[in-house]
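One chain follows as structure tokens, the form predicted alone.
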Amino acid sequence: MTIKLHNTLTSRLEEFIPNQPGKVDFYVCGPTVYDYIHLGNARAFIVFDVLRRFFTYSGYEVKYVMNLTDVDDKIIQRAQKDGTPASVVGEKFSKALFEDFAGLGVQRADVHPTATESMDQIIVLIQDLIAKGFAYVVDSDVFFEVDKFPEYGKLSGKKLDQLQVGARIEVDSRKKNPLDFSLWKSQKPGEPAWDSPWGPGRPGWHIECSAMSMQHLGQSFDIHAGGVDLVFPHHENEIAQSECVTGKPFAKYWLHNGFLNIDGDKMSKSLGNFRTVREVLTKYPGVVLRMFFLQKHYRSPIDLTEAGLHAAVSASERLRTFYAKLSERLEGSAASGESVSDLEAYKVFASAKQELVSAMSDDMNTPAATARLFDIVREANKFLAEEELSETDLQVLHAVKADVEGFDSFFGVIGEAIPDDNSALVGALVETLIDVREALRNKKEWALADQIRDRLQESGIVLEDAASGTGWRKK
């Protein structure tokens, strides 16, 4: 099946055609490891983890690279504040990152290069840019000259004559153009430094990603991804310096996830709504955060609220309970190994499966895909409600179980029980009542359906109807 992706570089939905048939070279900008990652980071890491896994599900061989920026102004500032070497800060928060990945169910990349381990490649890249006339040395600093790249701004749509000095572009009278950016920064007192042809110092932020991505994926690769906040200046500058030094297109497809807000406001420490991943994971397991992010398209802004998280808890628990019931019902029986695709009883599942995969192939439309997943759950629950199952029914359910496991190989949302005081028995009873209520609503027996909802609410159980099905939570 053809996979289509929205390419920020062209502002169009495009068919994914990799440089090498059957293979995907995929680079994601990782964090600057000076603190615990926050929920905005988590969104990027989860959605691109899902896309990486979906490529694998679709039969591609994926090489997935995510860098760690372990030398940067923020790391140095944190080290000075804590009175510890910058290397210790980087090691501490790199370790914390992988702990949070485990909590989120995010698979580690095939390669996690670091800036400090890639210094030789970074220096060679800067030397090439100077030799080709795209960079210049002032004292012991090196700057990239943006006027030498006529296509500067092609990713963000910004024009040189309209650009103002951005938040991460330093004001420096020594620059030929205020937009020229640092490739190498000379050492200041108390800062870590590496030897270079221009004197001791450290690399600029942008050159690190160009060096690390090309080192592991080549001069031209398939996908470069990150948060929308990285489009300018970071990714714009990566393109400029990389294409100047190689004379080739850098990345073919540029993917960016949307912003995350907290209760309608931008997340920031000044507003008091800053949330780290490990803070949220003390209350909600990673499957809940994954479900929460999957129910909104990755390119759209998303507003994190307690109500939204509760809905994700309900959806996650519904899936987990269904999978547990399905596994228990099939225990002791074996799949025949024969195709069930021609069986009439399987056709509704085959149709939903096709629609689910089609949604994922359409720029990773996870809201539509998860809605189809819950359609499958609802239909399968009709089988599970039967006291006796025929051999054909069992074979259909075995096929459904294999399908659901295949979907979860990229969704990653069927996990352990949500850690609260709901017992497995209570969960199973509520799910049964939800199924009965749904059957009554289909028969237009509204009064009885409403009575179930109202009695559950009196008992502290709130039902929440959504396109993906009916979920529940405790008041």
Ligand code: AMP
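Definition used throughout: the rigid core is the maximal C-alpha set that superposes within 1.5 Å between two forms. Positions refer to the first chain, counted from 1. Just so it is clear, the structure is predicted and the values come from calculations on it, not from any experiment. Compared with the form predicted in complex with this ligand:
Core-superposed comparison between the two forms: CA of Thr10 displaced by less than 2 Å. Superposition of the core reveals a Cα shift of less than 2 Å for Arg43 between the two forms. The Cα shift for Asn19 between the two forms, taken after rigid core superposition, is smaller than 2 angstroms.
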Given for the second form:
Amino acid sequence: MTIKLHNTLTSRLEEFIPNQPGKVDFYVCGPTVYDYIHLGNARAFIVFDVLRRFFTYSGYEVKYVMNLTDVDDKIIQRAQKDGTPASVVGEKFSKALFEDFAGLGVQRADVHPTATESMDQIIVLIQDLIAKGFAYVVDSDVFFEVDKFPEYGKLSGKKLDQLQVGARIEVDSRKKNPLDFSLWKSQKPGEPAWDSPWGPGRPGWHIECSAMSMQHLGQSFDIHAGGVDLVFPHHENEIAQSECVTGKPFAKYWLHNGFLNIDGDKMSKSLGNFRTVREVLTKYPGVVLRMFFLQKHYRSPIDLTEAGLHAAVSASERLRTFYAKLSERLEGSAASGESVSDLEAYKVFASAKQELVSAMSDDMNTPAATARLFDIVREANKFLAEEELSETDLQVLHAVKADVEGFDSFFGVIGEAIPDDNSALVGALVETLIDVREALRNKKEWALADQIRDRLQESGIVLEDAASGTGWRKK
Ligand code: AMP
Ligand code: ZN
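Can I get the form predicted in complex with this ligand as well, since the one above is the form predicted alone?
What follows is the entire complex, opening with the chain shown before.
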């Protein structure tokens, strides 16, 4: 079955035709690792995790790359606030990110490149842009010249003059056009820096993603994805830099998820209306959060409400109870291995399966797809309500179980398939205890503070005190 995706580049629903038959090269903009991720970030990571896994389910070989932005203003600010090196901030929150991913059932990417590891590629790309006349050096900074790329604005669907009027851009009289953006920023006092032909400094955010995506997926690849806030300027600038360097089309399909809103506003760090994934995971398991997001189409906005979360809890419960009952009922009977497709009793399941897959293939219509999953549950429950089941019925149920497990390989809402090691919960609890211990130490309650450290040690958690604060690791 062909998969259709809404491509921001053309504003159309398009049939997905990969550059190489049977393969999908897929890049997702990852987080800036300067803090714990919030539930809005989680939406992006969950919906593209589902799409990645749906491609695999559909027989594609997927190469999935998600960068970690570990060189950025926000990291530097955080490091200055905490009095630690930026690298320590990056490491701490990268580790936390993977704990959150485990809690959310988000599979790790095949590659998680970081800007610091890709510095050589980034510098080569900037040199190439200067050599080809698309970028200019002022003092020790390098800017991309947007007027040199006639297609600038093609992703956001705006012309240069419209963008100039609408954009909020920092004023820098050294730029030829206010929309020109930084490829390389010279070092300011106290900032981390890398050597470059233009002096010590650091790359701009956009060039980092161009370098990392092309390094791992080649100059032209299939899918580039992220939240809708990244369309302009981040993705627009990535296209400009990459296509000017290579002279080839960069990513073919651009996918963007809608926002998670809270009381009508985008959940964001800057508005302060965010809830961290690790905090929410202490109340709702990852399977529930996935179910919550799947109830809405990935491109639509979704409101975070208690009612919505409760609905996801009951939907998730219904599925898990069903799956447990089904597994129990089939214990001791083996699947015959023969096809059930001709059996009358399987027909209703076969058509629901077909509709589910076709909904997923239609720009990942998860509300329709999960509705079909619940149709399957309802039909199968009719069998499970019977006291006696014929051998044919059992064979039908075996097939249904295999189907449901197949669907869960991309939905990830039943959770049996994903080992849940509670790592996000453990992380949140340890962080809480570290805060309590810190408060006790401030009050000179040394005995109680030491007791927390010793008891954690007995449970296999080692606290490590440093000037920048207390960290922890498993023994
Ligand atoms: P950031 O660390 O802010 O660059 O965000 C990482 C990813 O999360 C990007 O793809 C963002 O577009 C996405 N994102 C951030 N906030 C939200 C939100 N409230 N709803 C949906 N996606 C978001
Ligand atoms: Zn990016």
